[in-house]
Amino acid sequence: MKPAPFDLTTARDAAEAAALTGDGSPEARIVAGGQSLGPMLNLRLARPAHLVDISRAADLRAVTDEGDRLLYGAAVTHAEIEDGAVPDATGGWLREIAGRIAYRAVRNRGTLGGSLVHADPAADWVVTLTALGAEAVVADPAGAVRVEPLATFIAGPFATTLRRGEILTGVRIAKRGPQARWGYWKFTRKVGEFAKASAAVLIDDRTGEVRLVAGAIERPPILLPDAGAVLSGTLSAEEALRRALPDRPARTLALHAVALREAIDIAAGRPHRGAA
């Protein structure tokens, strides 16, 4: 199936975007990669009148250091992350995950905003930065800017806090040393499909934070409360995630507790445990 026919117009930058889809129409839609729109188009389960390619916007393609931050422009691509072409906040993190996305040629057309606000709930930039506590930067079309945590942002399956006409021009990542320690584990069938359930950790001793993330649970990624008591062993990884999905049957929530473990031996430095 073809697309249905649309308008395309290239915006030189995030004003000119935030622009051009604030127009007060309610059919246009920014465009980058395409990784995610483009299938959803040729299927017809998107009919915008208008796209707004932000691929060669120069400012959503850079990344600005903002001393103890990163701001990732929205349309850098998960491969310049894989590849080491822009600076990692993380010291290695970002990269790894980067390259664990799909196919290396989705990799290359992909970009960071474009899956957060694709908001698939088993993204792995959805469920590792909610881990990192990332921030979203949002634009409206008079040139207000807001900041929300990626924790929020992510509104739903599919879903994110974007009004009409405001655009995700960047992800403001914390700077972290080597104190910080991460984990990352998700279950797929093959390399390239959606994760049945993943997990993301972080441990950072110089600023305190532990964050314990269960994601691939067809809602936003959930942070669980009682991360101490679950690093520490006081509280098993079944347990925690029991009170953080009350609604959920315990044998549904198997896989994600070996996924939350997988992750926090990796992020503990321990061999790796297997899934059995």
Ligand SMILES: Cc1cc2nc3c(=O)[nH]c(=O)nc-3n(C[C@H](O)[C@H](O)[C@H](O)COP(=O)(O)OP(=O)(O)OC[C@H]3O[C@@H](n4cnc5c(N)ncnc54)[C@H](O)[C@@H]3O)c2cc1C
Given for the second form:
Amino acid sequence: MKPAPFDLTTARDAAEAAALTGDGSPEARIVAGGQSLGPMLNLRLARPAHLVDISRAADLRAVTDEGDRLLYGAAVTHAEIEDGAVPDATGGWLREIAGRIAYRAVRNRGTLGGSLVHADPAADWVVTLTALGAEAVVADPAGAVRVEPLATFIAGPFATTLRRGEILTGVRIAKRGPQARWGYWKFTRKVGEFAKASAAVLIDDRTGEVRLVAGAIERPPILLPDAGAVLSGTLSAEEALRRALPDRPARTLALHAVALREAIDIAAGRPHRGAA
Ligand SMILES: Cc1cc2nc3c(=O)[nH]c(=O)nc-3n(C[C@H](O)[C@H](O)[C@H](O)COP(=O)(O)OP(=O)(O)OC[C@H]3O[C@@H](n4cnc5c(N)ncnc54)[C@H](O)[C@@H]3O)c2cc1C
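The form predicted in complex with the named molecule is what I need now, so please give it after the form predicted on its own.
To see the whole picture, the full complex is given below, headed by that same chain.
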């Protein structure tokens, strides 16, 4: 199927993009890499009358050093992170994650911001950046900026807290030093597929942060309580997941428990068994 007709404007910067989409019209929509929106247009699940292309907006394509954090413009592509064309706040983890998203053709165009706003519960950035404690930076058409932890910005499956007229301008990620360890494991039936189950782990001995995140659970990634108990082995991955998701039958959580154990093993530096 072909998309319904639309106008296309290329925004030069974030302010112009916000002004063009923030005129109160529900008909206007941002397009970044088009890798998720494109299929929705083709299937006519989305019918915006006006698309605002941000893929060439200079400020949304930049990475800014803020001292102890890096601010990634929303239109930075997966491929730029994979290739090391932009700095990696984590000393390598972001590159590794980017390189395992879909196929290179998708990564060439798909963006960090597009992935987060699309908010597919199984998407790699949605899960891993929640574990890293990243923040969404959001602007409204009047130029007001708000910052929100990704853990709450992703409000539901395919839903965020973005209000009409707001755009995601960037993602703020804390720099991690040598005392930070992390692991990510996802199960896919074949390369390039979305995860059927995933888990991400951050252990930062410098800041004391410990985060265990379960992803691909048809809802926003869940930060597991009792992370310390799971890491020390006094609480099993299965039981932690059962407590966090009591409405799910245990058998549907089995693969997620595998993902969690594998991600913990990777974070601990132990050899892991066949990550996807
Ligand atoms: C075949 C295929 C396989 C894939 N596999 C994976 C996978 O394994 N893992 C994975 O994580 N992802 C996967 N993806 C998704 C991919 O990562 C996309 O790049 C991503 O979901 C969307 O990014 P985009 O830049 O293309 O966004 P777009 O498609 O341009 O936009 C997506 C949505 O976000 C909105 N939007 C975009 N940017 C902004 C912004 N800055 N502010 C406000 N709204 C905005 C758009 O209006 C739209 O609603 C796959 C995609 C395809 C086509």
